[in-house]
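Take a look at this single chain in structure tokens; it is the form predicted alone.
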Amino acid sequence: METSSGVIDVVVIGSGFGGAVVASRLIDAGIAVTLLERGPWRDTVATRSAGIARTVPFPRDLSLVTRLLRSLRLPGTPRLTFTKHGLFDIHIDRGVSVICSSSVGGGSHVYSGLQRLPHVANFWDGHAEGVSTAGLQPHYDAVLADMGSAQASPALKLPNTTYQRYANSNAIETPPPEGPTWLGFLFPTEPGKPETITDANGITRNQIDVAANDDGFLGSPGGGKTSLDIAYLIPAMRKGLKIRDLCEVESIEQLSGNAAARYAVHVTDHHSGRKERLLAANVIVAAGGLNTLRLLLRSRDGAKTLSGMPNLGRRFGCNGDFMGWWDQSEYGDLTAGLPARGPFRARGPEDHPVLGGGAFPAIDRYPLPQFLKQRLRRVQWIAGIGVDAMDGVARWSSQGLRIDFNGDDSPVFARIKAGVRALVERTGKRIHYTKNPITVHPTGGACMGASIATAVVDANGEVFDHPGLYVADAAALPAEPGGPPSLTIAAWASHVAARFIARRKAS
């Protein structure tokens, strides 16, 4: 049985780099916001200090088995959900696999902490009137300030960087990063001597201990990584933001004949098991690139509660993501350090693509035999990133969300694989990778543009044929940034919020 409520001014769906930023900006402007997040609050030093009552630990020890995976979708089958408390969702289709996460704070708990401007020059120019690279720059600056990000430098004295590891290698070189790099971590004032601090918002956290490597892709229990719950959500709650965790949105319904409520948001509260119908004047979708598309497509083509959006699902891309695993036993234990360790590529006259890499986190907490833990200490993951053709299509089928993407249509993947083969030839060490792309940066499908003929949302982030419905995450990006996208997603969300606030004030 569905229950209804009074009309909410703004409902934000998702609490990642899009949802957390847009909700915080609106709250700062005095606008009432309810944020819905399908994942749980995570048990960290920070959330305990903030008095968050219901939390779920990150997967460690035996819970690595029971809480690592939230859901799995295999080709041609419906999505299978294992536990509402799981950290990762894996969507495997015939041409691409997508990995995303589920927590209050979204992907900030599991990303590498790298923050960069787009690698594509003039990234925002030429897509829609009123959106420009120069116009977005203040939003980038504001997000970096909010996150307290530190610019990468030797002064941080980070161990196990690629610059240290390959300094004397005849096979591998380490080019400088493409543009400035910021790191979303709380570093010790004195390198190597982390302390526990309480920030200006009264949130307690531990400075990152790079020797422990416990602040990586399985979360940051001590708070060394600056996740979005720390930077935006808890401070916004103290100003009035209402956050409902473990509240999964099933569909969005466009209403007619009600001047106050333009949409009904149908949700399942996983705390109580109840179905609810929330009425809203405005809905901002920021559920993450993959889940935003799933929700909008399900609403239009499954539940039939939305219509129009002729370009929904088109221009889906992977941001050139490529992942592999590399045995580097000759370098000893690789675990100390940040999740990502810096750029590298095969040495030689050829213009090989730049790759990144890092070690697996928290290995001592894996429920594995000791010999296997020792082996994992000497293995690093590698990743390529770039700009693919962005020609994939996401659609709704009888089995749920379906993605059609062919990596062979994008020269970036062939180039990265050629660079990987060059590394294998020069080092004699095998690198394992899959045939099809594995992406953690799904992009597009609800792209921003000049008109409904080519795009889904306008320069304000508002869906062309659905007033009051917005997209504020990677699904709306008009192109691929070609580098880590978190900062660009956050800047877009900040822009969407600024436009919303300006229009609210004008009216």
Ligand SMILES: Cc1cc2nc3c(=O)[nH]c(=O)nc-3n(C[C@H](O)[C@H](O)[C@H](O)COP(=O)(O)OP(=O)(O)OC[C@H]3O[C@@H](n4cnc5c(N)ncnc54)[C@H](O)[C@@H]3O)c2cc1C
Second form
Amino acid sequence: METSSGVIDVVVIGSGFGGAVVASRLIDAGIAVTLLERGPWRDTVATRSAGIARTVPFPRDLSLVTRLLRSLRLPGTPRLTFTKHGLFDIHIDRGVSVICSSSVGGGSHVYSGLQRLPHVANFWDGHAEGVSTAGLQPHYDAVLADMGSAQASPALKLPNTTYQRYANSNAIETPPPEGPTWLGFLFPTEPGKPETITDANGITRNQIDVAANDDGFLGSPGGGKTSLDIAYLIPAMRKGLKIRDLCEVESIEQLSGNAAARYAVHVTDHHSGRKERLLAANVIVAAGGLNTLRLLLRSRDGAKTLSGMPNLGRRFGCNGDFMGWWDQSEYGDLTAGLPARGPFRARGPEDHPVLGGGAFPAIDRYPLPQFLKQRLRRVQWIAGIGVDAMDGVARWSSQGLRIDFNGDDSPVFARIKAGVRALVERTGKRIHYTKNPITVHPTGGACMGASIATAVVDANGEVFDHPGLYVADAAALPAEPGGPPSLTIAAWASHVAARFIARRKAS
Ligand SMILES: Cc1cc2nc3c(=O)[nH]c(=O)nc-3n(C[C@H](O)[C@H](O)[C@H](O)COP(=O)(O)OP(=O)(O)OC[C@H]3O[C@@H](n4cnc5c(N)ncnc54)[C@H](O)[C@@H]3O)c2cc1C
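Swap state to the form predicted in complex with this ligand from the form predicted alone:
Once more the chain from above appears, this time first in line as the rest of the complex follows.
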């Protein structure tokens, strides 16, 4: 909603774990919010039931070629955008590659649905006054309740877990998980018998069919994965949230001399192809770890419409991410099951880090010959995670965003690779991986902290030297959670909203 002067109270940029949660909380408090998302609404059972008119299917069949990639950036070249409807955005730099996605609902469509508290004890303590682990806990609890996440347990009777698969293996062991893992899916009331249901918000969804394996990193067309459009955005829209899909923010401009509008947000509306300038009193950036940095750096150093932020781009990290792939033909068809199957590591006295993995989703719908599909059914992706040195630097260059990161600075990558080599030795199977880290968990670069001398945003998520400009996503995290971060990002966004609402009420 705009004021009579055309000024929007709050503009939220991005609709992932940061943007969806912050927007929904503000709407619940009666604050007018417009959310801008560069990606499209996805065509699912849920969005159809909610009457969303303009949707784009997840890539399947030939569209796996035409719609898998939204954009790609190779080292030393500018980013190439192939199609505004594409699902993934890949940034390859010399020392690191970053993968993120683009849709209304952000990374929740492609993620594996694992939700955990930070692996780092007392994660939120000691960064800034007013932020603490105890203070954030109610936000974690609220997000888990909003998403209806289920705690992982044998009662779910999931097929193909690592516990089943490696139970009798002399080469691989499955250590018990440290702390609870929640799963962001709608499970069948009776295991193995998925039904179509209508939830409390009147949204229709198919309970997840784990045998079909259609709910992994290529989206969940039936709605078995609890994506953020289902959990937050559609309900918030019904309460007044204005969502502009396919609306890409190009830059943010700080205004002076206008009491009501503190920022102008420059956008391209991909529906019409028109460029627009939206006036806002407050701007909350939640474009994801990679694109929040791109947007703030481009605005400051490219368009020169923001200034200051001396620590912007510093302390970028990969959450210790490691990716590889592994032929496991001795275990037969691996496809049935959840996107991620549980922990494992090489058996032995060494304290190797725990790895995770899962099958490739929706293989029947790949435009590939049968024999290749059959082969892919026996391959699993494999991932390691942890805490790295978080010493990367993102900056603006003549080619656009550039990230300098050297995995050799962080012992975590060498440790994970040693664990992977041990698996190769014990199993005799090759595991393929790249020299430099590939991350799906870009973290930091606009970190929260005690002062502008060391950080970019304060305990409210507000940029120190830009009143009314906030960061509510992975870029603001003060450290790496060392495990799946989506729950922590959502909790941070919920905290940012609570502080915004409290200050609004107080004034
Ligand atoms: C394959 C894969 C599997 C994963 N599995 C897990 C998992 O199991 N558990 C877990 O915790 N995490 C997982 N993650 C990571 C998780 O998805 C991210 O940490 C999380 O989505 C980040 O939330 P965010 O709000 O910071 O950004 P995002 O969720 O990425 O949302 C940012 C949104 O902003 C939009 N945007 C970007 N730029 C602009 C712009 N200029 N204008 C308008 N909109 C813009 C993007 O299109 C996107 O929708 C996975 C990620 C991937 C890729």
